[in-house]
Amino acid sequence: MTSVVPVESAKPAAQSALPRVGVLLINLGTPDTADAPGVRVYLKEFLSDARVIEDQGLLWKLVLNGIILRSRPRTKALDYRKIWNNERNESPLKTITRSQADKLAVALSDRGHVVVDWAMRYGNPSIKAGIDALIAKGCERILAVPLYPQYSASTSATVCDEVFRVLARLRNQPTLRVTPPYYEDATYIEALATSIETHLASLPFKPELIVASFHGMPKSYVDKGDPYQQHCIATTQALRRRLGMDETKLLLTFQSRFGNDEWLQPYTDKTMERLAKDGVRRIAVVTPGFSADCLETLEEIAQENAEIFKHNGGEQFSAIPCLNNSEPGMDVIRALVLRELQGWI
């Protein structure tokens, strides 16, 4: 016998609302003070990670407690108070990133359903600050934004492992997506290229090259598996093309060596001494594995690293901006959120 359903029944739910998504852009980290205590809590736990420094055995925690967390606050944080944001007592990468967050919930108001915040790997806000403050506001997915363009595994990874260590706390988890690197997106590229072309139009002199700086990695992550360095030299040569130079006049080069093992070269310390004894008179500096000016392009980039090439006889130095919180930069943002939350809004 053929049952029959009553029309009432076979209606359609009525369509609830959209779920909340909450997109989540995560930097590096900072230190919350300008001193040596709050250098040195941000140090301990950036040393502490396996990711950063692999080998976390008993020599490394004694030379970490021993040693490198009794002198280099100290150090480091005369380097921080150089570029300090005052009025806001913070580091300028905090400032920008979270001023990054704010555009990009503007750019994405006509979708009410999405909440944007930020955070820091190393530091505050926390990684899980920032998922709890979305699942409070009802986010049931949450896409996590690494701002990393290069992959690594002592950048991108260690963001994942700590958003899925937040996420094995929960029962309720939400949904979760994570960005890809985008060291070669073709809006990263022409963000780059633009930034890079403004930049030299507004300077005083005409750079006799540009040298592209990256932060360094020890070589021996490299010949793990790493694939790191092969993303810095696919931007680099995507940035050749775009701008019409060769590896004569955009270099590539890594900053921000640590301890005593080989780490990929060139050096870009060693390139500025390099150049100036060589005759280069005049050049300029980016940094296109950073989303937002920090210690390494304000402090190591537009100010060490313009001493060493001066000091060795160079006499103009520019370092240009990260793409931070601009309209090519945020193009850039903008477009890898979209792209990522499609299905989703």
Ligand SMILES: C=CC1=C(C)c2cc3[nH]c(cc4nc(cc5[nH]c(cc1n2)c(C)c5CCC(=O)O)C(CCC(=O)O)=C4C)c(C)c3C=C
The other form holds:
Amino acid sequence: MTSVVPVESAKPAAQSALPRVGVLLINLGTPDTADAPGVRVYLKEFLSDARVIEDQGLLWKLVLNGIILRSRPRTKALDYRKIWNNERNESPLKTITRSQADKLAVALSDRGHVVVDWAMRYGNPSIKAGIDALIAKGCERILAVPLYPQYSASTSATVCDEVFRVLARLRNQPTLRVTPPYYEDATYIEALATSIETHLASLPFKPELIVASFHGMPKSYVDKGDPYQQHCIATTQALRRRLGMDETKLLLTFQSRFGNDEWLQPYTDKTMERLAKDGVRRIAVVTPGFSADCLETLEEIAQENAEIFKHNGGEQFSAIPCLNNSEPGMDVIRALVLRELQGWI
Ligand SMILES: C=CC1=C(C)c2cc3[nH]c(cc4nc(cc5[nH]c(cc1n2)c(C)c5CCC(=O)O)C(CCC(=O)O)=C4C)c(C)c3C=C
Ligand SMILES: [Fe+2]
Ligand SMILES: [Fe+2]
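Show the other one: the form predicted in complex with this ligand, since we just had the form predicted alone.
The complete assembly is shown below, putting the previous chain first.
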């Protein structure tokens, strides 16, 4: 008589272990090449996203294709070239995000069933490539980690949109979790404070004040309910408390204005001009909203805004590096990931 083997007993032993978990670190994205064609492809994808430019009507399409994509790629390519990582032929944002993923993988290496990868919302490696790679490695569960301390629809939500779009095409979907914003997590505030203190101690001058510059966004997005500005304020207030500084010693500003609408104020560039004209001679600038140095910090802050400050009478300007793959920076990512993996590891 042939005996029927129960289906369960046919499973290999490994299947009884914890299901494999994929962790996908995701940042904004960056061009593949520091030339006009590369920047054009990147900007077209970025600026065609209705989470970034909410009014994607006919007028915007005409402006984007007829004006912006004809001129901006050339000027921005020159900016990208000033900060490009020529050794790897890629932008610093990519180099740093890869390194953050590599270091997180080492930190989690005692948990054999966790796999770490990284992706970009725009450009490469894409979120689809990242999810496909994790699934190919056998991950049944995925933790998506948008690397934005402060939530905004134009950054965090569009990451989720893209993750959901990728999963929507799958029959056998992995289970999904997404990390929340971490704008006032103790580890994050402590890491920022430590990095500021370490940087200040290394300077040959003592700044009279520090400017905390966050990426801006159109004011209308906040008026419609985006909590981004509140998150930036909460981060800055927590940092002030930790550093024992008031709003005259740690200023909050918004950078990277784009287009003609009103954006969140005070503007970083106008503040640089005002401070210098008011007689401030030595400042440091920290960019807490960026988890990795990029065009907006290395070029816009460290070069353009330094120039504005000095042109108006300022003497000493120092840009404090982002948390990047530093020890305190990795503490933030590791703590966030470990907390959100609870129950899976
Ligand atoms: C309406 C336009 C934009 C919104 C809203 C916006 C929000 C936003 N962006 C970041 C982080 C980054 N942005 C970066 C570059 C960048 N941002 C915009 C426009 C908006 N951003 C543009 C057009 C560009 C490209 C450069 C340029 O043409 O000026 C980057 C740098 C990428 C790199 O390659 O280094 C980052 C990072 C946040 C956090 C944010 C939230 C409000
Ligand atoms: Fe941006
Ligand atoms: Fe910029």
